Amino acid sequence: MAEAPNPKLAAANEALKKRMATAILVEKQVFAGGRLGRFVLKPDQGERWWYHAGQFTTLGLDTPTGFTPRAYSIASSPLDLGTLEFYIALVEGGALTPTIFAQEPGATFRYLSPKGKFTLTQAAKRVLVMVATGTGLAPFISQLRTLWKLHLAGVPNRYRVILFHGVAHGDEFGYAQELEQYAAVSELGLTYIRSCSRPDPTKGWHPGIAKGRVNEVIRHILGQPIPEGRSVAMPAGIDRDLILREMIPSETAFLICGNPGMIEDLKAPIHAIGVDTHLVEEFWKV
């Protein structure tokens, strides 16, 4: 059971609540046995903060222990006028996520103006290697949706994108169908690589999905060592050498979002191949 906040924190949260805008939950999709969910909010009276793809905002709800705010990356594109989408994992006993998952369409959320520097403009490179674990995929969905909408509008794509998404089980790949659609359009320049650390065919794994933790799969591609006793396998149809050749150090940026341990583990191999640009966004369970 989540602990009640101390009085000072509770007072600060209540003061924050009064400064937050309100939005209505208009769509909710829960999957992976109730562990993951998509939540789409429509700001009241059409009010919506402008943001850049990859930024985050703070969501807040009244919970059994008082008003609780937490930061979440935005999965929708800033070109999706009128709604804000979030990709969230349920944490049993968490401070906020059990209350989020208990909400139904029509519920009122509160949110702050989006912010953050985890954007394509900050990366400023031609080749973008995006690495996510779990719901750390959210900012990349925002960025890829934006590139997709610009492509549909006739704007040439200037990026080559390689997206790695790592989860435990094969039923936890949110947005997989959408991402496969993007990857099938050559002009978008996207390679989508999924990886399961627990590759169980009864839970959705198949040969088109890599085996191993996503950071270890990347270490394998980069020719860097993986921990003793661990093993990885590339997905069917993915050429390891071709992927590596595309990561020209002077033209490549890594954007990494998810588990802090994964982020830390990739620092050395990225440095070893001579890439000097990488942005990180840590996801903590709440």
Ligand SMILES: Cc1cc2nc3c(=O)[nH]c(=O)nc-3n(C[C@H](O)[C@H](O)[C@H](O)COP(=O)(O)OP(=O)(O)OC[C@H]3O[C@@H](n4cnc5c(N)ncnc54)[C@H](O)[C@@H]3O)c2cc1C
Given for the second form:
Amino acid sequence: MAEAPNPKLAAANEALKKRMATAILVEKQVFAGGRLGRFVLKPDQGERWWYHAGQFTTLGLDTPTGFTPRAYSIASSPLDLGTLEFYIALVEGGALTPTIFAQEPGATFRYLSPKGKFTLTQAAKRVLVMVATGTGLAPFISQLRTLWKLHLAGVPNRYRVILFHGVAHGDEFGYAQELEQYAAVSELGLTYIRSCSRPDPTKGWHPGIAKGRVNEVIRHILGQPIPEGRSVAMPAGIDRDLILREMIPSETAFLICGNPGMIEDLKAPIHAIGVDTHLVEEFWKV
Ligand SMILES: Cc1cc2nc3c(=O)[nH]c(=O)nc-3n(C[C@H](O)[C@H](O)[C@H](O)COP(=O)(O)OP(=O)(O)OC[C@H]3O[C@@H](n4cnc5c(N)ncnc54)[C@H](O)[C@@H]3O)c2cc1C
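Same protein, different form: I have the form predicted alone, so give me the form predicted in complex with the named molecule.
Below is the entire complex, every chain and molecule, led by the chain shown above.
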């Protein structure tokens, strides 16, 4: 179990709780053996809030060690009026996530107003290379849902998006069906590339999924070195040279979210190909 916070932090958390709005859990879907979950909340204040796709909020719950707040990227689109969706990984022994995963529909969560600069407006480029590990996919789901809804409304899409999602095992690709649906619509300009660092056919890996850590798959595409003794393989049907040619440096922004080690490892290769715009959202500090 997580350690109790020091008294000063515990008091600050209780003070924060009083400033937070309330939302009801209306949908919960847990998969990958209980390690990953989609949580949909309905704010009690109704639709009187707004955010930009890619922003995060702070969620909080009473846990065995006191009220505990943590940051979570919003996976729903701001155009999905009325609910906020989150994609969360269970951290064994974590202070908050075991309590989040124990909640059932009807439970009350606390949340703060959304904020953050991990947005398409900040990226401000035509070619968007989105890179996620695990639940780092959440802000990209919000952004792609928004582009999808704009497309359905007849707004011409001005982006070319290459989305990389890296996980350990093949059963951890949340939102895969939805993303495949978007990738199949050419006007949306989306290429969806998945990779498994532990490619095991008995756990959902198949040749349509790259082999290797997502940062090393990207290094391979960019023609940058990968650590000795490690190997990667592209997914069937994805042409590495074609992908690289699309990343015209002056027109490309990298948006990278999740594991801080992956984020750090990609900085040098991105700069090596001459891309100077990259936004990062680190889920924790090393
Ligand atoms: C801006 C921002 C947005 C975030 N958005 C999300 C999100 O959309 N989904 C999400 O699952 N998490 C997200 N996080 C991480 C989240 O805030 C918590 O750190 C995480 O849920 C663990 O909380 P905990 O109290 O259970 O663990 P803690 O007791 O706080 O333990 C934290 C430790 O757990 C590990 N850890 C943290 N996050 C993860 C993770 N996602 N996967 C694996 N290990 C992890 C790290 O080693 C970290 O040091 C985000 C963090 C930030 C800063």
